[in-house]
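Heads up, the chain below is alone and in the form predicted alone; it's given as structure tokens.
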Amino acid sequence: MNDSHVAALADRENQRFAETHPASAALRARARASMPHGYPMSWFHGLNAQGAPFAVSGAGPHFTDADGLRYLDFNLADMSLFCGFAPPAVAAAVAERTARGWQFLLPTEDAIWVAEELGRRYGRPRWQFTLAATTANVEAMRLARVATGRPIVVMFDGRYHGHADEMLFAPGSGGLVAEYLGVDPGAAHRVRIVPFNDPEALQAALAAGDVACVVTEPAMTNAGVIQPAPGFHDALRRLTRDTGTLLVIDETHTQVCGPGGLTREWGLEPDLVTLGESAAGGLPFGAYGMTAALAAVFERPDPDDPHAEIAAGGTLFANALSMAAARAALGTVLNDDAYARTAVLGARLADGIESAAADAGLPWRAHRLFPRSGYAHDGNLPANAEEARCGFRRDVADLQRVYFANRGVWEAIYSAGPCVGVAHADADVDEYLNVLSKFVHELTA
């Protein structure tokens, strides 16, 4: 496999994609007049430089685009559609709720049911709702600052916790640098970023006693998958407790690993847990759960001071439609059997990735995290984000995405890797692996 061969394959596959997607290309041309890059979400352009299909419908693990082409989806909208496209129980609940009104700026009983169920699953008794995981993380950080009286948040290199200023910095040659234009550079003073799996670096970051919280995924998922080293979570919890620092576990991507995410699977003890859209079948939904002691912080403000209140809330938070969808997803679709079955399929997928790579003479290793897999192109499973970046070929991943799309398999985000969802079956894993086998043999021809 050499660079010129990869580039030649990419040219061929991009041309094939363009020729088979005239309707989507026409829609994108029309959209350029009203949207940056021709997409309603401008960041999407960076992942789909060759263009992307416009979706029309979806059911189970498949969706159909504007050109009438059908795809087997292994990205699942960045895992937010872990339940699959239009799961019947969620679709029925949404239709029923819509017919009776979907927004009141008042609570519904569904919200209580969802909070109780999340408390049972994640072991944290009190919950607040948002419309996305990003805002759940933002509000969890604000709560931590109020509870501790401290300004600083610590995160790990390679993380993704959403699009808010404090979450969009990375280590640079002279300190932290903004990862995007428009980010407030002053927010860097409220953030420290350290390598994952490095207790010594974490200890140094917490030493000054000014850190409100550490925000982390239980396993890092934005650079493939980075597993915690043995003893790392024990050290993380000990160091945060010893320094009076709160621990926030972001389960947005890892909540697909079990009924209570990795918090329950691995017996973790966070002060706060944050969740994302897959708990509501992919509808706008975010949530954060907390201990009873932290919940009491919401009740502390001086009633005579209108400014002594935690900055939390939004007009559509906990709206009736999102709550109905979450109750249906959690109560019907996301049961113990679903998580167990997808974990088995995920392991089978990872085994198949490594087998196909070995058969083509490639050293690739597959990430393994319950239903999710991915690629380490240099053959080394990473311990931190720097190792993940060094061991991953972006050009190969970009080629693989369009190659798979041209053969009816959708894998949209190069840093995510494939994920098996509740609607997938053994035959779907077989289809993915068949396309992969063709890909790696063309890659090494």
Ligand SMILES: Cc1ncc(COP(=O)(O)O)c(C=O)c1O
Second form
Amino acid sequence: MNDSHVAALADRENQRFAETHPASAALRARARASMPHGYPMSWFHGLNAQGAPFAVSGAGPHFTDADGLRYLDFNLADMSLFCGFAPPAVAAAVAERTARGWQFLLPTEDAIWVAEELGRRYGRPRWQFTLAATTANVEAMRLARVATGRPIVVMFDGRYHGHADEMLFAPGSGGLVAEYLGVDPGAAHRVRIVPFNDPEALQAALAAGDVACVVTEPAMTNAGVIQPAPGFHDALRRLTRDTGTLLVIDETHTQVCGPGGLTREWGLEPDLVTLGESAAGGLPFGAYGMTAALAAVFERPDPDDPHAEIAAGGTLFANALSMAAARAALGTVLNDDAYARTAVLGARLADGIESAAADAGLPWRAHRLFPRSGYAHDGNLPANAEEARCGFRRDVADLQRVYFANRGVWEAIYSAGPCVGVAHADADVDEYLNVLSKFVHELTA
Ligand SMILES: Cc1ncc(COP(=O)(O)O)c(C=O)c1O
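Can I have the other form now, the form predicted together with this ligand, not the form predicted alone?
Starting with the chain above, the whole complex follows.
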């Protein structure tokens, strides 16, 4: 597998994609007049040099694009569609809710049901709602700052917790560097980034006693998959407790691992849990759960000022439609059986990836995180983001995405790796693996 062979295959596949997607190309050309990069979510262009299909409809694990082509989806809108496209129970609840009004700026009973259900699942009794996981994390951090009276947030290298300024820094040679233009460099003073799985670095970052909270995914999912080393979560909880630092576990992606995400699966004890996306079947939804002690701070952030309030909320937060969708998704689709079944399918996928790669003489390893898999091209499952970056070939992943798209299998995000959802069956995993088998043999030919 040499670089020029990868580049030649990419040229061939990009060309084929362009030839078979004239309707999507025409829509993109039209969109360029009204949207930067020709996408309503501009960041998408960096993932789709060859152009992305414009979507028309979806059902189960499939969607259809503007050219009438059908795809078996293994990215599931970055796992936000873990319930599948248009799951009937969520579609019915949404239709029923829209017929009766979807926004009141008043609470609906569904919100109580959802908060109670999330409390039961995640073991954190009090909840607030947003429209996205980003904002759930922003508000969780604010609450942590108020509760501790400290300014700093610690996160792990390789993290993605959303698009707020303080979440968009990475370690550089002379300190933290903003990953994008437009991010306020001043926000770096409120952030520390340390390697995952490194209790000593974490201890050093917390030592000054100025950290409000550590925010982390239980297993990192945005730089491939980085599993916690044995004992890391114990060390994380001990060090945060010892230094009076709060622990925020972001379950936005990992909620697909079990009814209470990895928090419940692994018996973690966060002060705050944040999530979003798939808990409402992919409708706009974010939530954060807190302990009773933190809820008391939330309600009375300043004991001397009965009118003081934490900055939280938005006009559409906890709207009736999001709440109805979350109730239907959690109450009907996301049951114990769904998590058990998708974990088995995820293992079938990971096994299949490793055996297809081995058949072609490639050393690749597959990530294994319940329904989610992914690729470690150098054959080493990473312990931190640096290892993940070194072991992953972006050019191969980009080629694989367009190769798969040309054969009816969709993976939207190069760094994500495939994930099965509730609507997938054994035959869908086998279809993915058949395409993979052809791919790796062409790659090594
Ligand atoms: C772990 C994690 N947290 C938060 C977010 C932000 O979610 P959203 O884009 O819904 O705000 C993401 C998005 O992928 C994520 O992966």
